[in-house]
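Only one chain is included here, represented as structure tokens and corresponding to the form predicted on its own.
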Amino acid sequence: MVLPSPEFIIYSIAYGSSLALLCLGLTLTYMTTKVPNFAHGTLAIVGATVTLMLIDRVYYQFRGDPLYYSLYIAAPLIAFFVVGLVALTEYLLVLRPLVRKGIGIIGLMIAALAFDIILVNILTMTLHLAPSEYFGKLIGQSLKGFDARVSLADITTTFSRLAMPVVAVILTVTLHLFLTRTKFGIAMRASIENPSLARVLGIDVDRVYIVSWFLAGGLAGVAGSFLSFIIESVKPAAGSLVIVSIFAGSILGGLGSIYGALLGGFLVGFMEPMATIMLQNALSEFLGRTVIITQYQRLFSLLVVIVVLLLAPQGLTGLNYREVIGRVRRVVGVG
């Protein structure tokens, strides 16, 4: 059999460090709403379009001048603020209000599912219908060519695939010592875990659920932005795909556990791309012509999900070895 490539394994540890902070993201916002927001992959192409639009107008004249490494830094901070403000405009004018009024699940996730087709139409309407003075040189293309490449010793590969895992890395660090350093994030993990009791404590709940959102906007941002280098194109639907993935990583670690998310959507994000290389290479040798099936690299996705739920429904942070086997042998028909 032949194995990947030393690049395409990296590439696959920078997809899944980009799928774990959305992974994260989404779980936060699922904490605090008790609602899974189907809009966050499209929150991910937002940052992505950031990406593209600093390229268009910014740094097209600047490639393979040093400047251009600034990128890097310019455009996932500018799509962490931009997108986490889309995020909370999102928790603000459309959940927070129905969930005061009493809406239920089913309404709630209607209502995520209505803002996500409005932002797709948004960004449609602002990268394919403005005029072509305006944005012309890289709509409805692919941002592969233009991520700087960097040689490490035998091994050619992209400057974003070598940054998104240390970015990940921070990024986690820095929320986790937030998390448990500091008094807001001490109050943000207590009104997330109990609500009720955060408000008999005095915590403003309400405005550690707005922190939440943005933050996990951010999130969001920072990954489409280093992901607008890995997808295709940068297209507004493309969110319709990337958030099979994202719910695979959530699930999979658990969508009641932060640290469970990240661990999920990292193995996920890894071994989606690698799995579907290697059964692709075992099937052009066995069937000794070239198969390509990365096209359905997301159905390794789905049978994350499917298996999860079947064997360990509250993700790997909930996980019941005894209760596992169990349930394996149940359903293989053994004991």
Given for the second form:
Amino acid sequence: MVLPSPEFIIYSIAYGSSLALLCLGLTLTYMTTKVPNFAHGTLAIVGATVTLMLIDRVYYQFRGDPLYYSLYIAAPLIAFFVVGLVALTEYLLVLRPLVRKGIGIIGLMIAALAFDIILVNILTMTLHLAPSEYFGKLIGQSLKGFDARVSLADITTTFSRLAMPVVAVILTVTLHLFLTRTKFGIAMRASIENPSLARVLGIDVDRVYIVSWFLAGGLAGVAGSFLSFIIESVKPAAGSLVIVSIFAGSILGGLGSIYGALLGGFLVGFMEPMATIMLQNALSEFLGRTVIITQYQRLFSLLVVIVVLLLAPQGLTGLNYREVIGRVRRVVGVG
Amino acid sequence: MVGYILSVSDLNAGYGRFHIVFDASFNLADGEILTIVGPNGSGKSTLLKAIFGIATVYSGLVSFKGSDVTRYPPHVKARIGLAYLPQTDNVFAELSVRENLVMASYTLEESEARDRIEEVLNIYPILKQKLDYKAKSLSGGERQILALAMTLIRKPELIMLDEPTGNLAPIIAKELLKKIVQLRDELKKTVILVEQSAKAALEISDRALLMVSGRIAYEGPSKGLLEDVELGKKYLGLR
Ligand SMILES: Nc1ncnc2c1ncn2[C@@H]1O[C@H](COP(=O)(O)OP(=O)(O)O)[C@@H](O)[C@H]1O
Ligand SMILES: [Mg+2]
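Let's see the other form, the form predicted in complex with the partner chain, since the form predicted on its own is already up.
Whole complex next, starting from this chain.
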């Protein structure tokens, strides 16, 4: 087996970190509203778009200047609030009215899909119509060249790839402290576990849901802002690719625990490019010519979904190893 | 109509289209324990939920300390001095004992909340050693004591307990009944208790109410129900 280069491993860690934040958000909204939010991938793309526009309007002129590095604070921060508000809009304008009408899970899923389609179209219109200062046109731009280069020993990587894991760890620790040390954070956990008891105790459960959606959107914005430098091009439909990995990571995490989501998201995000590149290297070696399979990378996430649902539907957090082995036997057909 | 902390008259209640409780009427004096008994599915829990505002009330009146509270939502009832302990899921299993108590005092001022938590911990000292344990790791009896402590934090005057001894071993159940007597005798609370194991509960209570198929079949002193051979045999498995 041919091991990927250190550069590629750094890239995979960065991608895994951003996916961890995305899975965390998806799981948070799933635990509160019980709707799998199909628009979550596009929420990340909104964050990427914010970053693209910020470079176009403000940062283009600072290229090469130390001031340019403030982009890595300004972009995620603005994306956090913008995407937080978009997610809040989805909850308040679309999902909550339907929940109050007693619409079932299927109806809510279709509504989330509809919101996703609307959001993609709004993004498309924005990127087509918004005048661009430097790019000529905004849609479909690659931001890879706008990520500051960093050299460590003989490894050359980019600033966003090094910053993403650090930011993910900081956000995770902050969220953990918020959920365990503040009264409102504890109320969030209480409302997620048992909303009717929380209501009896006088906790405003609806406000907890509102904060959950805003936070989930905000984290998607931060992740998307960093992803804008990693994905091939910033285009509205890119969310439909990311959503597959988000679901895979969340399902692997069990959809019932934010810590499971972080772990599942990181594992899927890290393993997806790693496994693909290692398989590609092995195949090339075996066949004696270069084979390119990276365009099939999402297959890995789909496989994770199938395998987890078949063998351990509760995900990592609900794992009972003896049961899993039993299921493996049954699925494979031995014993 | 003097001296009653709770009056229920001609209450009809249920869940949406499912009419479960029919024409329930009873009064409860301050500082008494009322035990509600009856077969499974006879509507005991529904009656409590209707009083607290969780089940739907179709008609009738619930008055608490002389004022009509029939249509008050649960969190308002909690604020004016009623407490209700659900039959199941009455603590947050994933939260620690301390966090559960913080949630029970959610609507109180910070300093007041701290004092009240201190107070209930003095009433139930076993919780003191378990403050950082998750509620799901407590034994059944400890869990019910935590639930009791949570209802006591807001200093309610009327406490409604739905089968608190439900899944407990007999010895532990007896201990818990003692704690309920303590609510009345030492803390001067009024208690409505729903119980399956009727005999032990009736022996500690002042009044009794027998529900059969959503209707009240007996209402009076609990002694009266204990001595009623026919009702006892038919519905309570006594003798
Ligand atoms: N949420 C609900 N919706 C519809 N019917 C219910 C609901 N909860 C309980 N019931 C029905 O109400 C009846 C009385 O239930 P309950 O009040 O829990 O009885 P008890 O507490 O005396 O055992 C039962 O027939 C039960 O099936
Ligand atoms: Mg019951």
